[in-house]
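The chain below stands alone and is given in structure tokens; this is the form predicted alone.
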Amino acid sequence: MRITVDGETLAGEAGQTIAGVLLAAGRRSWRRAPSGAPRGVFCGIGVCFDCLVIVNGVRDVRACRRRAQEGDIVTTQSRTEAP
């Protein structure tokens, strides 16, 4: 299974979350908090919202909860960006 993250194609396993694909690719953070601190997976269960990404044009998707699907287009986002 392959997804595209910020224009880069990443391979993952069926059933893997988007966060799992990102972590397996060596990415530990993929967004910035308003303070500028790096954010990625913190809780891993969808409680903290630190891992938000845009998936297929939908903002604020929790990467730790969303199963990656073939062909997903993922864009990283910042909490300071306007919708």
Second form
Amino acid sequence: MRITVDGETLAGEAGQTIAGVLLAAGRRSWRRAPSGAPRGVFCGIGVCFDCLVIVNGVRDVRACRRRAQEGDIVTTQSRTEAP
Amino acid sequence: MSRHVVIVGAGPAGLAAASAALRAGAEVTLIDAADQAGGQYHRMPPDTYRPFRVLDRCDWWPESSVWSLERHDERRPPRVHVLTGPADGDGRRRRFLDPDALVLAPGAHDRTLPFPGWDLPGVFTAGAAQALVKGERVVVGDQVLVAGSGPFLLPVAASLLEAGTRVREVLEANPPRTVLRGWGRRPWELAAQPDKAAELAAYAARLARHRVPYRTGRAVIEARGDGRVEEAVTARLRADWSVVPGTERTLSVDAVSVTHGFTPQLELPVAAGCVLRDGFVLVDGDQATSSPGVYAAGEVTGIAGAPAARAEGLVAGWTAAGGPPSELRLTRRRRDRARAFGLRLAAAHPIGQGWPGWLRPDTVVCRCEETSYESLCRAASENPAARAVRLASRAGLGPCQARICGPTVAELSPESPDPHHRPIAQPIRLGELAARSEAAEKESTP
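Next up, can you give the form predicted in complex with the partner chain of this protein, since the form predicted alone came first?
Below: every chain and molecule of the assembly, starting with the one above.
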């Protein structure tokens, strides 16, 4: 299963969440907090909202909750910029 | 016509509630936000997924979030508003249910106290480390420090070891005296929980086999690194969790997995109008809450582990379905014993009052809004009302809506706020909110 993240193709196993694919690819962080500090997964079960990403144009998707689907286009998002 | 019981949460408590309600002759709708049943306890990768048989006999709604409970008639359970579709997607299906009885079994999540650097990537809750290994076959790091308090540290360390990670140390913040006194009180009750004791012994043996030190009275008090965790500072603690000066040690790690206990997910019980006691949903011997037709089971009534959750679920599902109370004597007894285990757990692994000593003025307390300890204290000194503290410091006003920092802010504020009432319990997009919702009665009638 392949998804693209900010234009880069990442391979994942079927059934992994987007967070799982990103972590397995060695990425630790992909979001910026209001100060610009990097954020990735913290709670892993959909509570903390630290891992938000844009999936196929839809913002604020919890990467740890969304199962990655073949061809998903994921873009990282930041709270330092306006949506 | 049989009673219609709606159960929210398909972890050990919700699954048990579903099977008991079915056995009592009810028609059951079981709802969970995940696409697989089992909750965090039974989490597993999709290819090893083993379906629970009870799902075949009820109306099973996976990938469905209850975003609101609407109380329209004080004598009846609230209307249950549900969104079905991919997590945080748009255009999800919006439905509602008007059950004869409602069982709430939403579970709990990790409580993590703040410390300098806890917002660095590479710091994970213990639940995250566990969920990623169990559900995704991903490890949080190669050199991991597992720290905090409670028996949950052991299975987390064990599953990391199993996945090939090097666990550097497992740190229990409470001193041996507190742990032993908590577990050792009323020993005859412990004898009734041989499974738990055997489970813990097996984890301890696994740590020993991998030569992982398990230390008590020691905690992670800082994480450091440039953009990600590179090292952790640990220190010896007094019984109240204040740091013993001069005992700091630096450990080179690439991840820290930390938990200081669990926080019940109270959004739905609060929305249903359930009375709380000591931060948990108050239930009677039938698992009935103070709200008519609303039952609660599992970690929302007290943190006591899966056996207690299952037993509570059986009682809740059975009574919600109108089953005769006399048939549940043994289950009730099992539930009461399992609950006693929960009290013991709380006594053995309390959070010490001295932990704010770990914080520095610039330590982030609210991760979403990056509220610092200093600005939270300043806001609280200007106006201690919970609402004023939130508005002045922005603590709890970010995307997670205080799910993570809420208990911490409450402890650090002179006036403890009540658990938040969130009329919207789960994220819903404005377009979805505006869309017409359909009654789901037709589907739930066989």
